[in-house]
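Next up: just one chain, as structure tokens, the form predicted on its own.
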Amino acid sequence: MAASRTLSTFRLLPLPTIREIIKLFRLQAVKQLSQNFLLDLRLTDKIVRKAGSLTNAYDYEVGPGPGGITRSILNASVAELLVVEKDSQFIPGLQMLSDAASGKLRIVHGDVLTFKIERAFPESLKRQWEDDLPNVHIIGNLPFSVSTPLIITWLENVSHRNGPFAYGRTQMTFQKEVAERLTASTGSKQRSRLSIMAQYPCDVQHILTIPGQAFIPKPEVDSGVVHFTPLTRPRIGQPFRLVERVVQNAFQFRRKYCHRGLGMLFSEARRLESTGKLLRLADVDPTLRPTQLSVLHFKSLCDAYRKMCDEDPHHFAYNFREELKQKSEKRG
């Protein structure tokens, strides 16, 4: 009990402000990476509160930068915080923060795309998928340069229950410019491939909007904070790669009728016939736009496509770009 009281009353030792850290270490936001610094600790505290209770939790922060959100996470009485930062300019400031955190902060100078988070925390934290959520959280400001591939990687990890989800249904809360795309509803202009890929395996909520003027330098758009909770059972019961293939093709021509992009799943010689069969099996109107397709529509399309691939494995092996390349070489 004494240890629990110690955790719940933890506060960081006195530190320079984030603005002072930026000046002290001459930190610069890299424009090519769309880096922006959030200096207001009241806002970073709010982001962390929106993530839910972090008391005694094990947290994994991506892209800590100068450490604004990092401070708020530590002040939320976590058991341990692991940060992964690729940009070497931020490491000295994070080390100063680690020295003030009484052993609660671990710093990895590395790449989030290759870091093996499933080996980072105690085995005792692992839960069965259908059980209560594990006391493990992902939180942070996703690096712009890797945000979409990182989100897709995590969503595939959800599907395979590995990576950060080897512990169970790990929750994620992060700040991102694409928040509206992640949570966009059927028919919305923001509806995209990312919307479907996020919403079919997870409950996704846009929980907070941070005005652009809160950042230095000020970005062109406001930033959203989204919260992900993996579902015990995904809304589409097909392999991740199959779902990704169907969704990606459907959104290739987002302003045209959906049959146009879905047709790219099939070879040119059989495209018209096979696309018609797919849409009939799925009972989907071929004149719907991709943005008008619900997750339920995609479930039907993925189930129908799986049936067609089981009947003819050549369908899944087909790549329309490879066919175009071969035709171009023949003409050359």
Ligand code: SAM
Contents of the next structure:
Amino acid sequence: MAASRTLSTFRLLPLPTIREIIKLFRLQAVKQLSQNFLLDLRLTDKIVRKAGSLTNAYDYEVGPGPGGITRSILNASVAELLVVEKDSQFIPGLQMLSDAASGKLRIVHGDVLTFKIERAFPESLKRQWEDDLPNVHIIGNLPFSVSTPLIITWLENVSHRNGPFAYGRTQMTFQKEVAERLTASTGSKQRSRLSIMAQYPCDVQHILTIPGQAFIPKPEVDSGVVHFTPLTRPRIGQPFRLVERVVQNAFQFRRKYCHRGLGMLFSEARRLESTGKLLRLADVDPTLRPTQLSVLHFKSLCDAYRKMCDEDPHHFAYNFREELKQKSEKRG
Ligand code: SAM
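Beyond the form predicted on its own, can we have the form predicted in complex with ligand SAM?
Let's see the whole complex now, leading with the same chain.
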């Protein structure tokens, strides 16, 4: 094991630095693809160390760009690293890395939003959900333009145990501007829809803060590195889409009492009565603000809403935006 680590580190050493690669291939940051690069290998090493032990792991890196995090992952004695990069300007530099990494780096020139990671690694890595964590990790300095939809898709994948979670409880570590929102606790200013959606199926830890000046070009805000471990049992035992609906509506009016947003789950004609019933069944104080609701409160609200939808399926089909649109069409 020690020999293979020395070998992989040794093979990466003679490569040009990331700065030299940027010059050599005339790489330029493209705003539309949210490109902010991490060039300091001490920092990328730290991010990778914080992801946990990667020895013999199968890693999936989203958006490797010029390859800073990629090098640190390869130096962590992984079995295989698969990277998916959309922008063709990075492929020759990554190819250079791959040549130096004795077959450990697989490069896919494609889009993370459509790439099927569940088919990419050996079947033998798959674990039962309740078993130990599989040796499969997702790592990345996520592109801002796709990060929120990507995180929501992954969280939905956790609940269906598919996508990257077809291997079991795959861990994820990524850099994100919204790290504080993902990890915000009950009552905090940063508490949002993302906090609940992330914290009900996973343990979420904010493990590192990265100052804006560490990126080239420098983004507007500092960002953080967040580590996700899916739970064997989610804290809310209802379907993802139902939870998403309740949480989204609750945060509709984040400064108002929670009954205002939750009321939007129900048609206007029965709003008052149905919202009252929901809050009574869930035993939640209607005058709490959305940010003051704990995951446990949301569990009760989702269970109560499920009960009401089972009694009357019209509730689940209702969309307040549709009702507003129809009304304004009638008036118009
Ligand atoms: N990992 C590199 C680093 O830390 O220096 C680059 C990070 S940069 C924030 C995001 C990277 O994701 C860019 O290389 C960008 O081209 C890539 N990217 C953006 N959208 C993508 C997509 N839909 N699929 C794959 N890669 C994407």
